[in-house]
Each structure stands twice: as structure tokens, then as C-alpha cells.
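Here's a solo chain for you in C-alpha cells, the form predicted on its own.
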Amino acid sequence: MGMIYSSSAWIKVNLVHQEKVFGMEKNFMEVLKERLDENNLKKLLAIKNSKVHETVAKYIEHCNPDQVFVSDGSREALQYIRDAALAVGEEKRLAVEGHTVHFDGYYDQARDRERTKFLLPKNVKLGPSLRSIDREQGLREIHKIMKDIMRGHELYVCFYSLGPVNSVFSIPCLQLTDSSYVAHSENILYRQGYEEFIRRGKNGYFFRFIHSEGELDERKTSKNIDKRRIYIDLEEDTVYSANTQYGGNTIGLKKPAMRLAINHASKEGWLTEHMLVMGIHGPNNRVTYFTGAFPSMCGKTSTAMLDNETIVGDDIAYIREIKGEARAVNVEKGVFGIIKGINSKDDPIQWKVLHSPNEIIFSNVLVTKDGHVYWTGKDGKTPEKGFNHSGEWWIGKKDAEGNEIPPSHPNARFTVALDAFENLDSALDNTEGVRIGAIVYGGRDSDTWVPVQESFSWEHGIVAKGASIESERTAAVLGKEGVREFNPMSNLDFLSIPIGRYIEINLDFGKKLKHHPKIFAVNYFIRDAKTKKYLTDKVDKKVWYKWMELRVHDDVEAIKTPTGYIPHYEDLKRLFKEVLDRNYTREDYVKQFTIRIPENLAKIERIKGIYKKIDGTPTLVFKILDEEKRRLTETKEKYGDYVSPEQLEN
């Protein structure tokens, strides 16, 4: 689990790592004492970990606010962060009671892949997919850069827990940050940590965030991005982000944090994955909980959001194996949501909580004169002008590359907590997580696999499925968008292991199931061959997962194709008339379920391409994969390279 000591061993060698660091020379309760009022100092000190203390002191010494802010999770700390975002100008006030707008540089708008880095010591390699940096030069680096970096700024110290409070599950967090925008976000995004701190005492590791916006240009949004770094120290458990505000890079306990559970998980025996959780509603009262995993502006939230059924979780999950059970918690309490195409038709629930006053900060959308916001798909005509990320906006409007600036950024997002929706999931707070019945994997995928289609076994699934993801590049990650690319379990951008050990744990945690959760596939962007348009409907998805809850439990007989079992035409007609009352055609079924071999085999040797290439990949990889080959090479000799759903049903 990472380099983990005991308080007082752990304070012995940090202080002469901080020593050599930051040349200090003060312990770190004098340190405390100069620059906490009594107030503050009183609720820091109630924590009993001096390990806690001491990560406050030194960077209050290295990154020297101004001034200090003790979070203790009540209801007036909360109220003095939300005031102080409106404060400094990092969220401005809307129309609409409790609704703010944030908004980053217009080059700070996604995930920047190029400088997150793991900091490993010279003996330790992560696999050449994952960016890493010497962890002595990169902690000079990293130091170096956040040296006074918070001058003019209020630090605040806040405490979170990922999963639920006083459970297996949960993992306590110290958030530094000079942002208020940050904290604001991650109190409506996470449990309340402080208590747990307290009832934990000097035990017990915890995470660390270390964040700086740094300076601020007239906006108010980070200035210096040629020096943005988001570098993940494992040994420590410490995340430090500079010179950023994007959620995705500042929010510590999103994707940071994910970073570090997998750590952490790999060692332990449980699962850290990129997963939306949701109770799926079936006949007679019945809930069946599924995860997902897709990649960022995939389809996740608008899953997790599907109204008539219940919302735990729309991101990111721990799982565990309990009494022979896969069971699964929501690590988060709200939704960090891509805003992009939300309307009233398609997403009622979100439409819903969008425009009603409850606590949400937008971001990078467009706001009109009237203090109302729009985003790109939002129902209605698009507003002529108005103000968004590249400042005063108007329809035309052009950037300094020559490309039109859309109202919207195509990544914007919204930040509210999950008690805010109808659908929410009474379980969202169970300490013992919920029981899966399906996982379900998905991507951007025009050419290949149908709609929905379950694996033969957990094996199948971990590897022809979720370890075979490729989806085409989106707005949530900078760089070429289009571009397809290889994401087993959507994880690839946070892992912290070697890929291959990462498959290999996948596969032995379904060794210790009794019970094993049922492994889909699903893809709503598959596209018709000639035309190019999509063969599904958005709302499609709404009847793939109720025929999938229907298998979960045997429900209904399926089709055994080369790649997996796909539903009945009868079956899926009833549900689409049931669940949109909608005539669904067999000829759109066949279109929509036709099994494309050439394009199946094209991707199984560029997955097995890419498994070749990295080491301590499992042999079973290769023989699931090898096997699938076979019997699509079958299939193909037997009726042609496309098969029709018809044809293998008999």
C-alpha cells in the first residue's frame, strides 16, 4: 500500500526530506502557531494525527498564503467557502438562487496528459504507456514551482472521505488548496471528512492533495499554464497540481485520487475502476446494480442518469469482495457532470435539477446578460451573444488560431451534489456497497461491436471486452479529437500499475466470487457502414439495459454470436414498445445487430497487437482473444463476412 509508517517515524523522515526540500527550520507546531489564528488552530489540533500537522505546516511555510482556512465540514465552513469563491471573482453569481458559473482558461479546459506524471524512484517502472519522472527531480521540480506560489492567496485545509464514512470502503483526505473554486467543488463532490479524522486518530494512512491555481490573470484563471504540473507521488500518497484550476486536474480526489487507490487496491485485493454505479429497475419491484465503465463524453453520466431507474454513482467505484460477493460504492456524493447536448427530451432528470435553485457551479458554458446560461444542444435558439471562456462572445467569434469559438467548450460541465435528483439510490451511502449483478463496458465505436452484447464468462468479458476498449478521442482530453484509442476499462489515464498487472488483477478477483456479476458490452455510437449515420437513438439505451437486467436473472434466452449472446428480435421489440412505446423494426434490428466479422478480427490483432508489446501481460489474454479469432474465422467461412442476427439464430 505505498510507503506507510507510523506518526512518529513518518514525521523523522519527512522533516529531513523537508529539511533538504525546503531548508526549513522550524518544527512544524511553531510553525502552525505563527501563522493559524487561535480559531483555526484549535480545529486543526482536534485531529490527533501529528502527520496531518505537519504536511499543514510545511506547505503553509513553502507556499506562504496569506492566510489560512480550517475546514471543519459544518455548515458555517461550508458557507464561508462558497462566499469566498463569489469573493475573489472565482465563481460569479447566476440567475438563478444557488447557481454560479466558473470558467478556466481558454487553454486550461481538459486533462492535460502531457504533464500528469507519477514520481518513481529510479528501481521502479510503471510501463512505458504510463508518464513518470525521476521522483527526486520531480519533487525539485514540483517544489520549485510552488515555492511562495500561494503569496496573496487564503489557503484552505479541508477533509474528505472517498466512499462512505466509518466503512471498508472509505479512505480519508487532506485537500490543500488556494482555490476556492476548488474546495467549493469538492464539498459538494465529496463526503465530509473532518470527524472521520477524528475518529481515527493516529492511525490509519490518508491521502494528500497539494494544489496551487497559482497566479491569476485579470479573469481570475491560472496565468502561468506553461508551468501547469500534475505530478502523483505513490510512496507518499501525494498529488501535487500547480499553475491549473480544470476540475480534472485540481479536484484531488477525482482522477489524482484514482490514481493512488489503484495503488493501493492492487495490493489489497479490491478494485479501483472508472465505473458508474445504478440500480437498474426489473419486473416485480426488482433492483439489479450495475457499474459501467466508459470513456470521458462516452455516454457515462447519461447512463447513470436514465430516468425510471436509480442513480449510486456516475464516475468513479470501489469494489470489494464481500462474503463472496462483488460489492460496489459510489467513492463520491455528486456529479462532476459534461454538460454538452443536455436537453428536456432526452434527459429530463438532469434538465430537471439544471434549472431548478439548487447548489451548482457551471463551467466554460456561455452566460447571457441575464445571468441565464447556455450550452451547446441546450433546447432553444442560440443566445447572439454573451460571455464564456474567451471572455465577451458573439456568434462568429473566432480564436487566435483561426478556429470559431462555440458558446459553450465542448468539455463544459456542471458540479452539483447527487441529493439534488429524484433518481438518487437510497444505497448511495451503505457502508457495505451494493451488490453487482452486471458490469458493463462501452465506448466510441462506429465499425465493430453492436449495440449490447453479453460475454460467455468473467474471463470473456475482462478481456474481449472491458481489456479491448477502444474509443475515439473527445473534448475532455487535450489533443487530436477523432483519433481511436486503446482504454482497457477506461482506466488507461489513471492507472498506476503496469497495464498487465492491472488485467491480471481484473481476472483473479473474479476467482474469488462465488456469486459473479454477468460482463456486457455496449456501444450507442455504432454507425451504418454506407451512410455513416448512427443506427441507434440516444434513448436507445434505456431498452438495452433493461434486457440486460433480464439476463442477470435468466430471464429471457439470447443469441450465441462469435462475440457474445445479443437479444432476440422479439424480446427487444416488446421492450422498445414498453419502455418508449416505440415500434421497433427488424430491419433496423438487423442493421443495428449484424455481426461485422472483418471489422471484429481487424480489432482483435490490433489488441493483440498492443498486448504483445507490453510486459506481463496475462497468457490468457491471448488465448480469449486467439479463441474469438477462431470463431469468427468459423462464422466467416460458414456465411460471408457479415452475418445477420437471423441467420445465427437457428
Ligand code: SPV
The other form holds:
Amino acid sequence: MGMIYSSSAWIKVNLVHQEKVFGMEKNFMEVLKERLDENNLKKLLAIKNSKVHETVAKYIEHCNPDQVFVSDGSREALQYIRDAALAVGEEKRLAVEGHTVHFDGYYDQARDRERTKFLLPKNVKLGPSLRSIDREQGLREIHKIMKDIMRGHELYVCFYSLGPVNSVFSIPCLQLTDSSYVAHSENILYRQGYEEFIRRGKNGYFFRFIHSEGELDERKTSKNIDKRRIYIDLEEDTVYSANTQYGGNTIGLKKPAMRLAINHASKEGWLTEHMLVMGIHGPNNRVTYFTGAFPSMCGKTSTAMLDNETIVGDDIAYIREIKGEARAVNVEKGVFGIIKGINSKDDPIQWKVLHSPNEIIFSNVLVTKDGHVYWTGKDGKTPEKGFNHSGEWWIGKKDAEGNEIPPSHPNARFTVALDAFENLDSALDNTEGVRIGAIVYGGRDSDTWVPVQESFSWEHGIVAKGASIESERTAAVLGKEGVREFNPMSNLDFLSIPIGRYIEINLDFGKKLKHHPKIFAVNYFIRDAKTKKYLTDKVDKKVWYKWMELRVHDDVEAIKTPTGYIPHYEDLKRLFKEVLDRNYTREDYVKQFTIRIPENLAKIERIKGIYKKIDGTPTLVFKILDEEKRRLTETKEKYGDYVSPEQLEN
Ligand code: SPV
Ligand code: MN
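Can I get the form predicted together with ligand SPV as well, since the one above is the form predicted on its own?
Time for the whole complex; same chain goes first.
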């Protein structure tokens, strides 16, 4: 077809096409003309992409909203959505200028793994750990659930870009949602993409997200959560989400988009990772960029927010090879951060932002009568009463299951744009991203890994660190907390390709690089085996990052252990003094950096056991794990089960 867009021949061709694909009763132009007012229609038609128009028309017909608003990303459009969130009651104004609060339903407080599924065509297999449903059946089910689901609501049609606009990284996204809260959140978290859609016309692919919060109760929370579904269609780059409001299920560009992006990345030779991106500031004004993967609620945001360092992103990174270097962008431009535990001492930067007049959506926190917010772990006394995700709340209130309800939900969050932070790195919008000097992997591990160690090579880092992450479960997903879960690269929840293939892609990515980032593993959660007390303080990570930064440039030596290189005491002692003004004792060092051989060996067996069951695991995985096992066994024979770093020093 030619480039002339609005010819009648074009409409005819598409009419036929659309009848085949969608089974719509009217042609999509008729629907759009009927259901959009002149201004909104004009905004939509400025984008010369029939698939955009078809999608909007189809879901207007199918979901049947009362009204449609097309956002062109202008200031007026953003204001319109902010106002709508307040008018509808999905958000309420708080005492501080720009602050609002939103509540999700009592049982809609986290990502719903059970009801998040891939729609799989008959011939495609993803392996048993990725939930799926037959594509035809799933499409029927979700469309049945979504029939007329937006009745009584307004539909917001929004355009965004994942990654900086007009760059090799950017992926345009079309979001349809009837939740003003979701649209508002996305306006804070993502770059506007209306202009990008106009620029691209019908070239290239884009992601589609169709969300409805469904019927709301009197508290404006989704009522029919038994019909909650998040269905992912890789064939059409589309995610459907219904009867839920919680951001991890609904904010299309966040975790829904990650699944679509991992699929594309795997075919196009780049990586989509659950990673922070930050600048660590070394000697002589040197900035070294780090990416870091941690499962949810394991310190990813607090790492990205370290004071005296700079943040590019705290959740999702796209990584591409450009001229032999690994380069990363933040897919987002805002933070959907955990609020629990944020206090003025440990988190000065976040604390300041949360107390300044800014555009912030607080979700599932406690709100007092005077319009102030409180969260578990905040400085000061817990208010006697207030309003939270359970409705009216007072100290000691219990839920239907007899559990005491905390003031704020453990997965309560705040949504704010990154430009509110004084530590924002100037590279946020670099169209070529930042050069990655180091990749860090970490999990919630109470008994195995030392606080920081450097892997021996790209392959060793990918296999023995990234692909071997295990983490004790947190409140970020529905289910029992504390259970140790395998979570390769902290990305398991978001994988849309078989695990073995994903590991292989990570290994292969290294082959393209002329300069390899160093790969480190950290553990912020190591405990004393007897007392069970944490062996490190929350702020100690500042020192680990400074040490890693020096290692990237070979500025300090390290001790070779069976699992990786660890710091010398003297280097840490100096850094603790410089960074935290603390006297770091040899005794603490030895406790923290003792190599726990039985635990490490047991872990290798667990990980090998898991990979043996995974089809397509690269053989290199077993080779590297066996080598690590051999090193550990030899060291054990020489020094015993628990080996102090001093024994390995020479
Ligand atoms: C996470 O849980 O990893 C988050 C929040 O970043 S969510 O949007 O729920 O995924
Ligand atoms: Mn995350």
C-alpha cells in the first residue's frame, strides 16, 4: 500500500481485514465518528496508523465506555486526567499541595501471579513455570469478561514511549484504560509518546494495553476481583487486564510491557531486565554506571536512591550492545516505590521528596483526618486511627481472617516522577543510554552469600550469580512471605520465553561485547547463623558500591575465594571511614565475609536440580556450577566448612 492514508480504498481493505480479525459490526471509522467528539477524533486521527484506530474503535465497541478522552500528552491533557481522578474519586486530595491518595481493594494489593497468563498458540511452549492458557480460549474468556465492562466509565486513550523517545531503545505504547488512576500513574511514570506515534506513522510495532478496573464499590475499588485477569498475547503485542487496580497488574507500561519486551528482546538480540540503573561516583569525579537486579522489596529502590550517587532508574532497564559496549536506559521516568520503612535517617532523599509539594500519588497508606499520610516504619508515632486500604482503621483492627491490619499495607507505594529527586542523573534521557560498568545481582538471602563479591567472568557472573538468584518471598506478590524462591536475574515473574533460552540469551549477549561490565553479587540480608541477627546495616551498601566502583577500574586488589573475589579488610576499613565515618572492625568483616561452604554447596545442588528440569538449559550452566562446586569442595578439604577471608588472603 502507498503512503496515502485516507483514501477510500484503504478503508475498504481495512474493513475486510478488520472483519476477519475483530468481527466488528461497523467499520472502525464509523465507530470513532459516532463515539468521539470532534476534538478527540482529531487528536486520534493525527496519528496515521490504522492499527491504532482499529484498536481504539474495537474496544470502544466492546467495552462500551460512556465517554472517550484522547490524551495528546499536552499539559491540558495531563491536567484533565489529574482532575478526573479526583472527580471520580479514585484519588483524594491530601493536605500537601500535589499529593493525592489512592486505594486498591483489600485483596488487590499486589501482582496476581495466579491470574496472570500467557495466551499460547497451540504450537508454542514456554515451559511449566510460566503460566499459560490456550490462546483462543483465553481470548474468548477475557473478551467475555470485558464485554461492556466500561459502562459508566470514561475511557482514556493514552500514548507513551518506553525508553527515551526517538531512540533505538524506544517502544511506542498505546494504553486504553478506564481508570483515571492508572492513566495518571502512567503520566507520572512514562515519557509521553503521542509525538512518537505521529513521527512513526504506521512504521514498526507498538505495544497495546487494554485495561478496565471493572465495576467499582463505594470505596472506588474494583469489585469483581474473582474476575481479575491479566492475559498476555505475545502474538499481537497486547496485554489485557481486568477487574484490578493494583499498579503491577494494571499499569500497562510497567510489568505487563516487560513480558512483551522480553519476547522482542530475545528475538532482536538485546536484553529487558528487572534492573535499576545508577551512577556510582568514584575518585576524581569519575562516574561509573551500574545496573542491578533484585527481586521486588529487596532493596532495589533504596540502592538506586543512595545519597551522593545518582539515579537513572529504579526498576526496568533495556540493555543493548552499541559499538561493543553494553548500554542501558531506564524504560521509565518515574518511581513506583515501596513506602514501608522509609525514614529520615536511612532514606534522606526519598524522605525529602515525600514531604515536598510535588505531584505524588500515595497508594494504600494510612490517611489521618487532617489529610496527612502515615506508613509503617515512618518516623514518629503511629496515629491512633485513620483511613487505609481496609476502610476506617484503628490500632488493633483485625481483618476477616483475624489478622491485625497494619497502618499501611506492606506493599503500599508512592508514585512520583524522577525529576523530583535531587540525585537524578543527567543521563536519564540519553538516546544511547549509559555505558554499563557493572551489573549487580542480589536477593533476600539470610544464610549463603557474602555481602559483596565479584564474579570471575561474564559467564560465571551470569550463571553463578544472576541465574542462581534465590530470594525469600515478600509482600510484592500475593502469597506466603518468607519462602525461598528461585528467581533468575530477578526476572522470573516477567519472563515470556523459556527460562533456558533466557539464560542463553544473557550468555550470548556477552559474546557481542568488546568491553564487558563486571558482574557482582550482593546480599543485604545475610544473618548470623546463631543469633539470626542481620550482619550488616542498611546503609553499609554505600560502601559495597564504592568498593565495586574501584574494582571496575582495577583500583583495589581483592581476595580470591571459591565463589568470587571479595574485598580486603583494609580497603573496606578505609571506605567505611570515608563514606560512613564509621570504624569498621575486623570482627565484623570476618563474620560478614566468611565463606559458608555447606550453604553454598547446598545452593549449587538446588540450582542444578532446578536447571536439570528446565528444557534447553545451556550446558555451560552445569559446567560453571560444577566448577564452583569443585572449588568449594577443595577449599573445604583444606580449611573446613566455614572459611574466614583471612585464611584465603594469600
Ligand atoms: C515490583 O514488584 O517489582 C514492582 C512493583 O516494581 S510492580 O509494579 O507491582 O511490579
Ligand atoms: Mn519491579
